[in-house]
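Just the one chain here, laid out as structure tokens, in the form predicted alone.
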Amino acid sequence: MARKVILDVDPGVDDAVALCFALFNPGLDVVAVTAVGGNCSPIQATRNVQAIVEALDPPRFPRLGAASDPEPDVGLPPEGRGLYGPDGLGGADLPVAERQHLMPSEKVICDQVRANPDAITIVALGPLTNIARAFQRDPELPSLVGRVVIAGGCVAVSGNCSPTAEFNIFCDPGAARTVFRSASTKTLVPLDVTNRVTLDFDIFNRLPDETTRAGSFLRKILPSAFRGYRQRFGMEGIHVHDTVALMAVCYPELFAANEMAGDVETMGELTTGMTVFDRRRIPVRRFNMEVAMNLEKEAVIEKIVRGLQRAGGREGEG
């Protein structure tokens, strides 16, 4: 039976790749895709979600949720938002028939979880704004969610938005703290593991044919990501943090995780957005999440490639 998931995304080339994988994966029932501001503004994120789903034309269209503006005292940091271009998708300029009356993302999340208690996995691939708002809107919701899988944070490596903070957590540390401290069952997939997966130029030889929707779409968005990584980091490949986090949902056997006590710094002058873990020999804080700390890198890469091939109708794994 397919796992019911809500994908909460801030697309972002990486999020777009994850959507391409998820919408055609027979093991996933994507009941909703909700937009959140992060890699791009809330308005652009909502537009991107609609454009990606329309471009891919999946067998079953999910419900869509519109991103709300961040809280006035939070905002979205400009640092780290230029990697995928001003629109988040490398200037792909995807056509879209924009819907004018989408429900807010947090309401879509609440409705879907209430309709499927204990059966929904929320896959949070952007800032945790929507999840926190849903939990505040419906205080019983954390106990009704099957699991929240979070792409974000770092344990023993440096951040990618500041020396101490990972981008998704840094964008809305207050929301991240709310989710971390909630009663929900959580899995964190931090930079410690996602940094280990790099897609190189060979990926273009293994993508679906450009005559397919998925193949055409991926060839539009991926070159800009490779350019961005080369210009900013001097890398000849790209990280796909969000897609790796999705792999932890689909193939948990490829990951090794530890139970840990995690929290988020919200007020530090130098450490805002830092994920803090009680790693003392005898932790004082109660464990509140599972944290992925290792993965089978080559197997994960192969799963990603085969999933993208499946999206284009090429033979892939089941």
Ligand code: RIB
Given for the second form:
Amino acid sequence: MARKVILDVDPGVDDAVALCFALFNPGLDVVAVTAVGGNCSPIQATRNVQAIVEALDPPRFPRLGAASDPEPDVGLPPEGRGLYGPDGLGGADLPVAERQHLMPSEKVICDQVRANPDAITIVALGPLTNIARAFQRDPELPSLVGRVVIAGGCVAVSGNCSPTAEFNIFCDPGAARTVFRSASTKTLVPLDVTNRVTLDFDIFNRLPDETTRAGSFLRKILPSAFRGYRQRFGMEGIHVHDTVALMAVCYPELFAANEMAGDVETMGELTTGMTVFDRRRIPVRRFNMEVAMNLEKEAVIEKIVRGLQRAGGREGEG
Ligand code: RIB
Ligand code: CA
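Same protein, different condition: the form predicted alone was shown, now please give the form predicted in complex with the named molecule.
Let's see the whole complex now, leading with the same chain.
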């Protein structure tokens, strides 16, 4: 039975790679893709979601949700983190056939969870704005969601948006605190594991053929990410944080997770957006999430590559 998922994304190249994997994975039933601002503005994120799904033309078309402007105090960096350019996709300039009028993301989330109680996994790959708003809109929702899997935060490594904060949490720390403190069942996939996966240039030899939709799409968006990582970090490769988080949904056996008590700093001058975990011998705070702290890196990379090959119609294993 395919797992019903809602992918909440701020595309972003790594979100787009995760979408390409998910929309063709037989183990996933992507019931909705909801946009949120982060790597790019909310309006651009909404456009990108439509353009990505249209470009890939998956076997089953998901419901789409529109990102709405964050609360004024949310610190969306003006152009995301700048890693993927102002449009979030490195200037890929994907066409959008027709601008559909989309329901707000938080309403799509509420409707889909209500329609499938205890059966939906929300895969949060951007700031947690939409999930928090859905929980505020329908206070019973946290107990009706199967699981919330969150790409974000950091436990024992430094942040990537500030010395202490990871990008998705930094963008909307209030929303992250709402979700962390909610009664939902949560899994966090922090930088501690997602930083350990790097796709190098060999990925271009293993992509689906460029005559396929997925092959053409991935060749449009990946080069700019490699340029961004080289210019910004001097790396000869890219992280795919969101796709690694999605692997924790599809292949949990490749990850080791610990029960932890996590919360989010929302006020600190130096620590806003920091994820804080009570790791004392006798933690005072109640465990409220599973946190992935280790993974089988090479196996995860192989799953990613085979899943992208499958998106192009080349049946990969696993
Ligand atoms: O810190 C990595 C996360 O921030 C990823 O989800 C990336 O897409 C950005 O949203
Ligand atoms: Ca993202």
